[in-house]
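In structure tokens, one chain follows: the form predicted alone.
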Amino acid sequence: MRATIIGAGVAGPVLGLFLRRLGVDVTIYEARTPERLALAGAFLAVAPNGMNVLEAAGVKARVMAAGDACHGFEFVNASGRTIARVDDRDDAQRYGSPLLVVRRTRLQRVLVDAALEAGVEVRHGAALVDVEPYDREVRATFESGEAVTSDFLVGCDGIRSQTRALVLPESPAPASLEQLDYGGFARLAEAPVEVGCNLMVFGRRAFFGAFRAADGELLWFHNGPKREDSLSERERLLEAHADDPPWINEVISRTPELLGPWPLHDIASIPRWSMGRIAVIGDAAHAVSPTSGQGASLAMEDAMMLARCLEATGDPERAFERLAQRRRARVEEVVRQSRRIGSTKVARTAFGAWLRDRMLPLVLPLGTAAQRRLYSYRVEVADPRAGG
């Protein structure tokens, strides 16, 4: 059996590991050349749930020297008090994993190397521009001309994906979240934050979160509204954070360069992720902002239960279908405390960002309660063979 996979960027590698231990030729085909893949994004979070796929997968112990384990989070105020915290320090005990945070593209670089020592092929510069059925089998034509075909096709090509947009062009269009993320990477020891501590920041015009690795350096990100004003992307920064605690700007100005701006969008759910012999997972699925700290890990789910689908069926068509029916009501419900969360990130007044901080203690222990079940889920567990 042959399959084509559009995009090597998370989703992509992990399916073609498992793909291949079922003696599947795989092709990877991105459109991005390793340069252009290297620039996207900043840092990510591998939840546990994540990290136990990628051990399936045979790559857990190389992706966790890439990143580092993170022990728990600190919710601190504009005025720089400390509203909550969570201590994350038995994730590995109570999951089999904890949640690491690692370096975009240390993780792509390792994912990729893996599946190309499992055999898997990984072209670049390959843009997508045609799919469709070829009797029983699927032909993908590329940007250059080139066209191939397999026995199926599936689409792991990111919220803007080309796959969906071709084979699925009923799906609704990303969802803008109305905000802007950018990110980087600094040192500056005497920024309040601990080693393998996550620190969020509710500031009084933009959210700031900041994670400090085991060799001292900081990872940060910030979400805020979209603005339109001459001023430049790190002047614009420094002004959001103006009223919050100083060391934020301090560390947006001595970062060398600055990572983005990325507008946030979601997709909260399609009709179909499949049609025939082309299906689509991860992202191109079903897009969750960053706020839930998912969206790799459900990629990475994505993968390893499709796989485990064809596994049981034999049959591409019926694997597809089977993969949604057991993944849809878990990843749209990712997407809707996604937004829950995110809502609350900036206070649009004073009096909301006073309630917000009384109420942030009280409410934890129920996001506490949903994270565990997220984390807590097995793809073994939920088994594609069952049933459909």
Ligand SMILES: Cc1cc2nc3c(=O)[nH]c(=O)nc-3n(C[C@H](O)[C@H](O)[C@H](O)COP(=O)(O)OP(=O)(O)OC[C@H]3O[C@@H](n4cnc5c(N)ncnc54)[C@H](O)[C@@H]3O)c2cc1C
Contents of the next structure:
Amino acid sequence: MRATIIGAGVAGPVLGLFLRRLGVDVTIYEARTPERLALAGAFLAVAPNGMNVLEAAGVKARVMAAGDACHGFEFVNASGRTIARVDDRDDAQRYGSPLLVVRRTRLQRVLVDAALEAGVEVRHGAALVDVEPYDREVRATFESGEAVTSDFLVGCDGIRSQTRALVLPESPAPASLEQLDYGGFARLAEAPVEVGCNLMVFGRRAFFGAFRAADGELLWFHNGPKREDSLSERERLLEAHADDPPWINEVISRTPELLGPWPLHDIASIPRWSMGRIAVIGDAAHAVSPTSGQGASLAMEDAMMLARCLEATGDPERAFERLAQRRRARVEEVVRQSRRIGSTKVARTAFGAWLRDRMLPLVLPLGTAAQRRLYSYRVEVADPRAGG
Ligand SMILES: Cc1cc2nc3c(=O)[nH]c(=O)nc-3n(C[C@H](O)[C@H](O)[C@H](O)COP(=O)(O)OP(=O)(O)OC[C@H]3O[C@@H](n4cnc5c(N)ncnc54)[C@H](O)[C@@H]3O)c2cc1C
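Form predicted in complex with the named molecule, following the form predicted alone:
Below is the entire complex, every chain and molecule, led by the chain shown above.
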């Protein structure tokens, strides 16, 4: 079989790796050039469930070497007082893998290199513009005018998926969460962030997260409401954290290059994930806000599950249908949960902040239990011949 994959972000190369194991000839078409991909994004947390998929794909060790394991979370209020902690030092034992913090470009490089080594062809600077069923095949056309046919096509082309727009036009547009995300890398030894700890600050007007890598570098993000003003990006961030612990603005000031802004969106549900031999997975099917730290891991799980379903059925159309049946409930629950939590990150009133500071230690065990369910997930097709 020959497969066309659109997009070399997260889902695309992981799917390529699993399909090669089934002997499928795979070509990935990626709109961006390698130079533009090397500039994409800040960093990601890959959760234990995603790391376990990478292990099954044979790339976990390489991805681990590209990032830093996280051993816990500390939640701090706008006065700098610790309001809760989560100890994740046992994650590797409990779930099989730790949560890994990794620069997006490094993750992407490792995944694409591994796919190339496995025999996947990767074509950069190739933007999909059209796709249509063509007899028992699929024909894809690219911006250059080139057209290719294959036995099936999978759109791993992210939240603004062209594949989804062309093939599943009834899908709702991504919903705006009315928040902006920024990120950056800085060196500031004085910032009170331990190596391997994710420090989360509920600021007065915006949320701030920082992780310290083993080499001392701080990887940070800001998450705050969208605002109309005439400030520069840096001024806007400094103003948003003016009343928070002062080290935050030190970090922002010492960041050579601000990354972003990324307006945040999600996609709660689309009616179908496929049409015949064309399907979408990852953010193209169910984009989740970064609050969950699960988008990349869910995209990896989709890729592995799709390969399992294809192995079981030998038929792309049936495999796509099974995939949606097996994945929909899980991914849609994460999108809902993430939206709920995201809306509480910035308190609207001082009383709201006061209440959150007191409630967080009480509700955290519930959140930890939900997270355990997410982290413990295994991509399995219990009886590959049954159902669907
Ligand atoms: C600010 C921010 C922070 C985040 N933090 C986290 C985190 O910590 N942990 C986590 O798990 N998730 C996080 N996410 C979500 C995560 O980035 C996504 O869920 C994940 O990247 C989805 O992978 P994907 O392969 O489906 O799509 P993407 O990674 O978006 O890849 C899509 C690829 O398709 C290409 N493409 C698009 N259109 C075309 C076309 N027409 N033709 C060819 N190629 C095309 C794009 O160039 C891109 O390379 C974050 C998201 C944002 C915005």
